[in-house]
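Read the single chain below, which is given as C-alpha cells and is the form predicted alone.
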Amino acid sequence: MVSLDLERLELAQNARRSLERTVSTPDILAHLGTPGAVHEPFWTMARAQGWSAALVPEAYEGLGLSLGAFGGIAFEIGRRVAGAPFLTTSYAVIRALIGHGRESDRQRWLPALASGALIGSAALGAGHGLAHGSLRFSGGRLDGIAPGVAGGAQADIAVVLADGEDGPVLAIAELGPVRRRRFDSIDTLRGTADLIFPEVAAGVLARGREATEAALDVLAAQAVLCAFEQAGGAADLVERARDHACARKAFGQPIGAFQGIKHKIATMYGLSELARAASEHAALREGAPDFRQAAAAARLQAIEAYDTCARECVQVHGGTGVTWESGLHLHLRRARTLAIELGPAIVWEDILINTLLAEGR
C-alpha cells in the first residue's frame, strides 16, 4: 500500500510540473471564445506523457492505472483549467468497451484511443435522466440528435444511448458522417456540440435494462474523474484566496486578519479537502456494489465546492477578481461547466436515492 501511495504521489507531482510547463492562464485566455478550440500543446503533452492510455489495460497497447492512480492527474489538470476534456471523454468510449464491447470492439478502438490517435465522447442522456428522445436506433443505424455533447466538436468515435425498437440501446459509432453543431458556450474549450447522425451504422453494446445500467456505470466512472477535476480546481482557488488574503492589505493590515475574509476561505478549504476526500473514496470503491453510490456522493460534492470556492475567491480579490487577466473567471466558466457536463446536480441527487434505496429493499 504504500508504494502505491508513493507511486501516485510521483505521478501527480510529475504532471503538476509538466503542466505548469505548458499550460497558463494567457495560453488559456488566447483561445478562449473560440467554439471547439483546443489546447493543442497541452493535448499533445497529454498524450506523450501516456495520460491518453493511462486507463486502457495492458493488453490493449494501455498502462492499466486504476481510477485513483489517474484521478491525481485528473487533480492536477484541474488546477490548470487544461484546455481540452478528451481524458475524461474518451475514458467513458473505454469503460464501455471494456465492459460491454466485443472483443472485436476492443482490439480496433482501444488501441488508438489509448495512443490518443482517436478521440472518444458520451452521449448518454445524462440531463434527461438517460434518454435521449430525439436519438433512435434502428437497423444498425442512428438517426436524431444528441445535444450538448463534450467533446463533440472534435471526437472521432461516441458511446450513445438511444431509443432502440425494444428498448434502450447502447451503441458505439464512428463520427466521420455525422454533422456537428458547436456551442459557443461560457467554456468554448470544451469542445460542446450537437452531434446530427443522419442514419449513421453504429454497433450495439447492449441493449434493455442492460444498456441503461451500462450507462450509468460508465457515466459513475466518468463522474469520478470529473470530480477530481473539480477537486483540483478548487484547491487551486483556496490558495489563490489565501496568497491574495495575506498579501492584500486595508488599514494597515492585510485582508486575511478580518472575519469575514477568514470565514470565506475556511469555508472554501473545507469544501475543496471534502470533495478531495468524496473523490478518492469513490476511487477506491471501483469494482465494487456501491460505485454508483460512492461517485453520485463524489459528483454532488465537487459541485458545491468548485462552485462555491470559484464564487468566495472572486469576492476575496475583489476588484481585481473580474478583470480578464486574473484568470478567476476560467475557473468560474469551467466551475459552471462541469456542473452540468455529466448531468446537473439533480439528476445525481437522483441516482444517489435510487441507489439507496435498492440497498434498503
Contents of the next structure:
Amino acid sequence: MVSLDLERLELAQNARRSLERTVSTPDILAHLGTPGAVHEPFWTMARAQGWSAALVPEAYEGLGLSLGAFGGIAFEIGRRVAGAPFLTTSYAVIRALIGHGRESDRQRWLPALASGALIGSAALGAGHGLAHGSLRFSGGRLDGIAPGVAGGAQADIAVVLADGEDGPVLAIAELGPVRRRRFDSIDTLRGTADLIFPEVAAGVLARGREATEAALDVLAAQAVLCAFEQAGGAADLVERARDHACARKAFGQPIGAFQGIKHKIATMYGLSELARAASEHAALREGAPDFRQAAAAARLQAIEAYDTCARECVQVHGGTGVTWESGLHLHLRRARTLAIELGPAIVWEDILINTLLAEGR
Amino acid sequence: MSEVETYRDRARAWLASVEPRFGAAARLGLREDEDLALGRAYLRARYEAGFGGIDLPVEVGGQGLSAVHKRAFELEEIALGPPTVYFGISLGMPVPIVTRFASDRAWARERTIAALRGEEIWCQLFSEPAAGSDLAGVRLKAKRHGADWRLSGQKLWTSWAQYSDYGVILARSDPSAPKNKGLTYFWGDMRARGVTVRPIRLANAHHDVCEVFFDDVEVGDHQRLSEVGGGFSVAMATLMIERYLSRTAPGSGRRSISFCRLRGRPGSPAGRPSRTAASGR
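Show the same protein again, this time as the form predicted together with its partner chain rather than the form predicted alone.
And the full complex, kicking off with our chain again.
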C-alpha cells in the first residue's frame, strides 16, 4: 500500500513538472476565442507521457492504471487549466468498450485510443436526463443530432445513447461521415461541437435498460476523472488566493488579515479539500456496488468547489482578478464548462437520490 | 395620478418614440466606436427633449427636478437599452461634483451642458496600484509650481479614460500630513501634455478600464476643486453619489439582461455567453 502511494505521488509530481514546462497562461490565452482550438503542445505531451494509454488495460497496449492513480495526474491537469479535453472524452469510449464492447471491437479500437491516434467522445445526453431525443438508431444506423459534444470538433469515434425502435440503444460509431458544427463558447478549448449524423453506420453496445445503465456507468467513471480535474483547479485557486492575500496590502496590512478575505479563503480551502477527498473515495470504489453513488457525490462536491473557488478567487484579487492577463477567468470558464459538460448538478442530484432510494428499499 | 407618474408617462412616450434609433435592437452588431457615436447622438436627443441632467440645478443646465424623477426616467430608460454606458461615470460622479465645487460658474455650466449632450466625457481618477479600497492611500503627487501645480504618478481602473476629455483627480499634495489630510482634489484635461492612457484588456476581452500615467502634468490652481489638503472630503462627496448610484440604474435585472445580450458582439473573442453555460447551473 505504501509503495503504491509513493508511486502515485511520483506520477503526479512528474506530471506537474511536465505541465509546468508545457502549459502556461499566455499559451492558453492565445488559444481562447477560436472555436475548436486545441493546445497541441499539451496533447503531444499527454501522448508522449502515456496519459492517453493510462486507463486502457495492458492487454490492449495500455498502462492499466487505476482511476485513482490517473486521477492524481488529472488533478495536475486541472490545476493548470490545460487544453484538449480528450483524456476525459476518450475515456468514455474506452470504458464503454471494456464494459460492453465485442472483443473484436476492443482489439480494433483500444490500442489506437491508447496511443492517442484515435480520439474518442461521448454523447450520452447527460445534460438532458439521458434522453436528448434528437438522435435515432434504426437498421444499424444513427440519424439526427447530438448537441454540444465535448471534444466533438476533433473526435474520430463516439459512444452515443440514441432512441431505438424498442427503447434506448448505446451505440458506437466512427465519425468520418458526421458533420460537425462548432460554436463559440466561454471555453473554446473544450472542442465542443454539435454532431450531425446523416444515417451513419453504428454498432450496438447495449439495448433497453442495460443501455441506460451502461451510459450511467460510463458517465460515472468520467465524472470521477473530471472531479479530480475540478479539484485540481480549485486547489490552484486556493493557493493563488492565499498568495495574493499575503502579498497585497491595504490599510497598512496584508488583505488576508481582514475577515472578509480570510474567511473566503478558508471556505475555498474547505470546499477544495472535500472535492479532492470525494474524488479519491470514488476512485477507490471503482467496481464496487456503490461506485455510482460515490461518483455522484464527488461530482457534486467538485462542481461546487471549482465554481465557488473560481468566483471567490476573482473577488480576493479585486480589479486584477478581472483582467485578461491574470488568466483567472480561464478557471472561471473551465469551472462553468466542466460543471455542465457531463450533466449539471441537478442531473447528478437525481442520480444520487435514485441510488440512495434504491438502497433504502 | 401623481406628478412623478405623469412625468414617467411622458418619459415612456418619448423613449418609445426614439426606440427604433437608439434601442437595444439598433445596437446589435455595432463596433464599440459606432456604439459610442450612437450614445453621443442619444444623449444629445435626450438633452434636447428635456431629459438631460434631471436632478442637476437649472443654473448649470440641468432640469432642477428631484432624484425621484431621475429614478423614474431611468427605470423606463433601462428597458430601452440605449448606449449610455460610456457616460455612466461621467454624468454619475465627476459632472455633479464639478457643478457643486467649481468656482467658475459659467465654465461649470458650459462643461455640464457639453457632458449632458454627450459632446464631452469625464472620468474619475481615484484608484491607484496601491490605493483601491484604501483610497486615502493615493500617492499620485501634486507639487507646487509657482502658483500652479505639477502632477506625477499613476492611476488605475479608470473607467472609459480612453474616451474622456476631462477627469477629476485625487492627488497627494502633502506627503508629510496624515494620509487623509494630505490630499487635494483637481480637475484635469485628459489631452494635456504628459497624460498617457493605456486601456486594460479585461476577462471578457473588452477594455472598459484604463491605466493613466501622469508625467509632470501642468495643472493650474484654478483647476483645484477642494481646499489644499481638503481633497478627501470632496472625494467622500464623490463616493456618496457613487454609493447611491449603485442603487439605481445598474441594479435592475432588466438592464443586466440587455447588457448580457449586447456584450456578445461579433468579433469579440470568447465574449459571447455560452449556449450551454446559460442553460445549466
